[in-house]
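As a starting point, one isolated chain is supplied in structure tokens, in the form predicted on its own.
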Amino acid sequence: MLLPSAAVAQHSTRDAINPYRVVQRSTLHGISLLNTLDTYLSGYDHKGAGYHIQHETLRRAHTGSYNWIFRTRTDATLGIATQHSNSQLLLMASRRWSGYHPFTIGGNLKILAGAQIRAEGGALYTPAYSNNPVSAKAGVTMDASAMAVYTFLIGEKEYRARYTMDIPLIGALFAPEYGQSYYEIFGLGHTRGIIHISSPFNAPSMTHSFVIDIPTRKSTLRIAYIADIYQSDINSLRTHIYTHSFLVGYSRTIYKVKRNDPIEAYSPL
């Protein structure tokens, strides 16, 4: 349904082969558009650019009577953003694990829907701030996320578009109190009430994410944009980093063959 079931060289072996065993992988590059405010280190909005990899698993599972899409992702973005003359420095990365129950409506649209555990952390680093220079971030959620497929042909090819939303619903987040020091934290050890629980009232965030699918003549070449919306008020600090990301990569697809398996003996030479 989300993964093709055989490479083109396998035509011949296509019903022997065990869906369960194919794994669709892709790592995508690209530039993202930033947007953060940090009250820990500044009042004001820093506007910057920076540089985006991500990197996305997806495989078949079966459990009884029911049919999953298993998802991991892994997003990192490294950029540089700045207000008048002072500059911030930015580091977040991502894991997420997903796990999706089909519904198929009609003969090309495809809605999954699941859920997520997300962990990411990071760092905001403003040189200019010598007191307090760094905003660490750190957090786990557990998220309601839903896929849209739709297959479509151009010519004799079949594309692929996809638009994936994971909204956060609840979780464990690191906040520090209004003014207090990170030296006071883990130098002096009153770390008391430095994590607390998130939610859509004090951590309202998303993400959006639309990829297609465009088949070449070896391999498939994939575009996304990605929308990151994070937000928290907590402790009376207030936090946002958007990021806009425009990635181009190309997937590839995986059969794992194990012993005794036919298509093990297949060689298309």
The other form holds:
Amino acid sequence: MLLPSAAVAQHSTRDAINPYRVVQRSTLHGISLLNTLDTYLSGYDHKGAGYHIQHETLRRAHTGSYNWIFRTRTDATLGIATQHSNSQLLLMASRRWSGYHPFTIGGNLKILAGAQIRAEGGALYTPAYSNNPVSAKAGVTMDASAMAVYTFLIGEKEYRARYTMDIPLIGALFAPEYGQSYYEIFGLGHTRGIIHISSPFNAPSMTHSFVIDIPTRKSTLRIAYIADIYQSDINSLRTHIYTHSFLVGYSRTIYKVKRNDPIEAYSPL
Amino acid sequence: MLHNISTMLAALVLATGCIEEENFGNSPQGNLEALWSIIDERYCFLAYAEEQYGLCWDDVYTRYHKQAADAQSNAELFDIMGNMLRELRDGHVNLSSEYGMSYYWDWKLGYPINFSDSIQRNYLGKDFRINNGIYYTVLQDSVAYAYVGSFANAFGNSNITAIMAHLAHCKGLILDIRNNGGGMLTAAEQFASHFTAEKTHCGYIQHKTGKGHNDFSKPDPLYLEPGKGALWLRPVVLLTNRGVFSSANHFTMLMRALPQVTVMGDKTGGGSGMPLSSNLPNGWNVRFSACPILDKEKRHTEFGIEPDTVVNMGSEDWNSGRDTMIDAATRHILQQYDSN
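Can you swap the form predicted on its own for the form predicted in complex with its partner chain?
First the chain shown before, then all remaining chains and molecules of the complex.
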């Protein structure tokens, strides 16, 4: 069961809150600037814009004396990019499951280092092409991930800035052979050799995000910039999808109440 | 530990270069070079064209690059590049832009027409039916006739079943695909699947695995599996002419592998490379053959499939409103029926 933190605050002191039951969730919306290249479809960069939605959940956990921060993040981008009169529609979605160990550097700065599993998929679609309109993307990676979190005061209000970097280290991704048609793969079932091991050598991708949390009267305003660099060079098919997203939304902190907690623990009455 | 992690991440960041593609400039020469390179690296019949008629793609570059440099306008450049693509003698290779689409038509224009829809009307009569774009009727002597003019749209199994049910009492079927310029491979395969009761090996498909002219995957077999609904296993005469192209050529290749089918008429127009598309620095689009489809003897069918029985429209028949090919097909079916 989840309750907004405001409800918790009404009936209990801050000390009574178990930090391992606090969950921070945010949903952000915004625009993305796109730059796509996929030599299966075209040898030229397509540039455009799109809509980006992101949902993130952060929570604490501990094993023995070790503290952990767990994050799940889901991103989806829908956009259109053009080269002269040619257009490409882009749909990409990803889900990340991350775990971090925090290190306090001193004062208000924390560094978190960890790893994550990322699953992503999507497609570039060129309406003008008859037999190869789509270049599909799908992959799973194990990433290195790190965060730097800096908390500071302006007046009496506490602000928080966070930088996160994700770098895929190893994984598996889908890629057709150089001149293979999707008719062969999906129509005839000739799927030999379409799954490849990915690494920074053939799929040097990374994601950087900058987030600022600004407290408001009732919740926290979150402003984010995300630079997502998706690249691959497999079977002489080169791809890059660069998205620069500017997002805004609210984050809220919720307190996870367990089924057997006494009712006084969360009832406002 | 933190130092080690940050050092490792920094090394990865430095190792992460940008993945870009070699860009040709958006100039007349740049666009011609881009087009030439797309064909050089991705087109699947360069080695076959060299073997068949001595095409040297490097020579083509030399000849047309100079013309592109002298082009006075984009319209002229479009014509130059269209002419360059016509060197491939492939109806699947087109350049499209605001100036239209370049075509290569010699796969059919240099040959007898061998089809007249006016004469066809004499056979269809007035009580023919149309279902899913297929015109069909029963000719004299209980011989079924069906005309399939396109594979641009998928067929419904129930539509094909209804057609076959209507013709079920006939001694055989004349399946006329003359002037069928193609459409979807899957539509051709789906229609052909109603003419076999068992999985039948009909051909092979390949694709390019690299930029070299001979970089191909090993041929993967193509099978025809029985379709859902009615199956026609009685004699079939498939009528073809030079207007049979692309997926209709593919349909001919599939049907030719079936024991009850006789291909009659003229050689097909070909077009056995499944086309893909790409574009140029100036935004013009190019379509090119990318995946060659071979018959079950692993022969190319790019330049057409020879019929089992060659029949051409006779001028005397033409003038008297008779279709030499339909008449010959009728005789063939009746002979087969009588001999059984």
